[in-house]
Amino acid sequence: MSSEQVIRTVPHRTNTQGGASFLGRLFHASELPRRAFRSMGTVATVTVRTDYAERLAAVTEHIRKIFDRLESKMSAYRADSEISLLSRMGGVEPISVSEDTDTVLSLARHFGGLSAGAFDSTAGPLMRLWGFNGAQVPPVRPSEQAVREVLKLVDYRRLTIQDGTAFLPVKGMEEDVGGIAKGYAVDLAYDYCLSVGIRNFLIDFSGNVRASGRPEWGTEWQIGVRNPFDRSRIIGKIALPGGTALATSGSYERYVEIAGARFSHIIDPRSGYPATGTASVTVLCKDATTADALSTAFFVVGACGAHALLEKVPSAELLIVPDTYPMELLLTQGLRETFAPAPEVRSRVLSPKS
């Protein structure tokens, strides 16, 4: 569910003492070798250091094939995918799944448990109820009774994964790994680049980013995070160390309007209603799969529930933009050390009382 919140990638020059200095010269990504392609209904870009320029075309083509392979297995929008078949066979019988699908389903269930249900890959029926995933937008807000009925079909814990098979026990349940599959794809691409000797690169797949090495000597990759209230601007820049990943989820990319009210596509699978109170969430951690899933989970729990979830993933760094005005950013201490907010943006450290 990460949206295209990350709008540019530029190298960031560090000072001679090794500390970060955002006053250094900035370079737009177009000055580095990069290639883009479409997969999973969105855009992916591969950026490499200049000394890998001659290999970029071949590397990007291989990554595209990885992404397309995963899409063929895991897209809920393709009738012939394993994920779609799993949903169609709900309440009937288990289906055989590939190793990739087995892994992603297991990871989705893991993050469902870690987040106490804030991330739930079986929330598809709720998405449709609110007019997403190709469903018709309802003329009026769904009733409490309608929400309660659909909630009976949402529970990640009921998915069974065993011996290369997967099964949803109730007809009408649906599996949708869109909130984690792009991060998983980025991690596979990251591992592939390292395996063929590419050491300094950045992969951005619809806001799911993972970096390796440096864009040039004495620099770090730097990510500009889009302002969720003004897409033409950024709220600041994050220095992304090699080996780390970042994902952003926002409420403005996809929404519906029902009876004059706007509702985000990020549904709280615990209540059945669109998540409120949060405009965007950015998570930085060790791998893109984790960042992808956690960006959704943190968006759902919001600032009030963030501390409890952070205790379960202490290595993650977090930036929350509440849906309030004037805009104020909530940051973990570790991220504050590598994040440079725009001059007009206020920020404070996220605390248990936030």
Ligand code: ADP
Second form
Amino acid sequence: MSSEQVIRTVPHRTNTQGGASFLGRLFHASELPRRAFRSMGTVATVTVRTDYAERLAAVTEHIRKIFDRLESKMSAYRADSEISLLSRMGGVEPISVSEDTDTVLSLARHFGGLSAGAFDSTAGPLMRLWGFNGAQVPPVRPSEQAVREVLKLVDYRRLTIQDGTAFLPVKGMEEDVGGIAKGYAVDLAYDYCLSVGIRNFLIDFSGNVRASGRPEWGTEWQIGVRNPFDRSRIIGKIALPGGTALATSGSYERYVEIAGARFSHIIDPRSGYPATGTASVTVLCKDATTADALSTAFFVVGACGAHALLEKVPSAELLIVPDTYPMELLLTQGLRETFAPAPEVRSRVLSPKS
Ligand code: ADP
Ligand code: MG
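For comparison with the form predicted on its own, provide the form predicted together with this ligand.
Let's see the whole complex now, leading with the same chain.
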């Protein structure tokens, strides 16, 4: 394998930043009490309104434990996780799963149906074929035949979840909840904060964000969306109302290069090939689990398929940056009102023709 053939892989564990990040508007972000920690190979931050500052350390520690607990159950990188066991026992026998895993698997299947298979948490074998999830990056693009063979192992409808057990019917099938687990983690952290009386906070787990209340009186939480073509810049800011969530999926964070071509870590489970045509997708909706799954699904269907999917989730707001030059932003009408584009950025409302 020559160095030209495999130029670069960006392994999951070095992915430290998501597509969105918290930014202040009428105040500096750094003025607010904030703590960060690492979990699931990436970084999470918890920001609270000033009057909760004294409780921040204890609250963050508790959230870290929640995230670590979820990672130990659901990581595709840990041989002893429930998800890895589920994959190993494919075609053998059902395994018992915890309530967390049961919930995430059920939600993953739900989003599979909603997106007509654009979101598919059984895409694990395809991830591996394309050099992700710890697999070696193939020196050459997999053959059509290889893609077709592996595709036979991918179908979210074949996962059985029943009475606290889960089962994949065919040996070689593999579950990968990487497109939804961080959002679920954020929702659990959100519920926890509310349960202990913290009312004004923002949790950001690698671009999966959920906010509550306000950063200070008369302001709203502002989320900067990263420019997918220049990570040092933002393309604009979104005001995030308390209670709602936002997630960004981008092809610029994690990808492999095979024979000089770059392939994204989001795979189109309908074709078996890495999704193309989209640079980043940001979804704003009611909870972080939905935002996470939908950002992955919209990344797969792209601007062309966005309208059909939006009809199924009319309350979601969407910002798509197609992988084209010059950069253009496509937004749903509702987001137009809360999105403040950077001055140099051209944006237009997503229309059925786009
Ligand atoms: P990130 O995890 O980088 O923030 P996403 O939330 O978009 O980005 O999730 C991408 C992850 O989802 C991949 O790393 C993989 O684990 C999984 N995945 C890839 N393609 C799909 C797909 N079509 N449906 C569901 N999950 C997917
Ligand atoms: Mg996602």
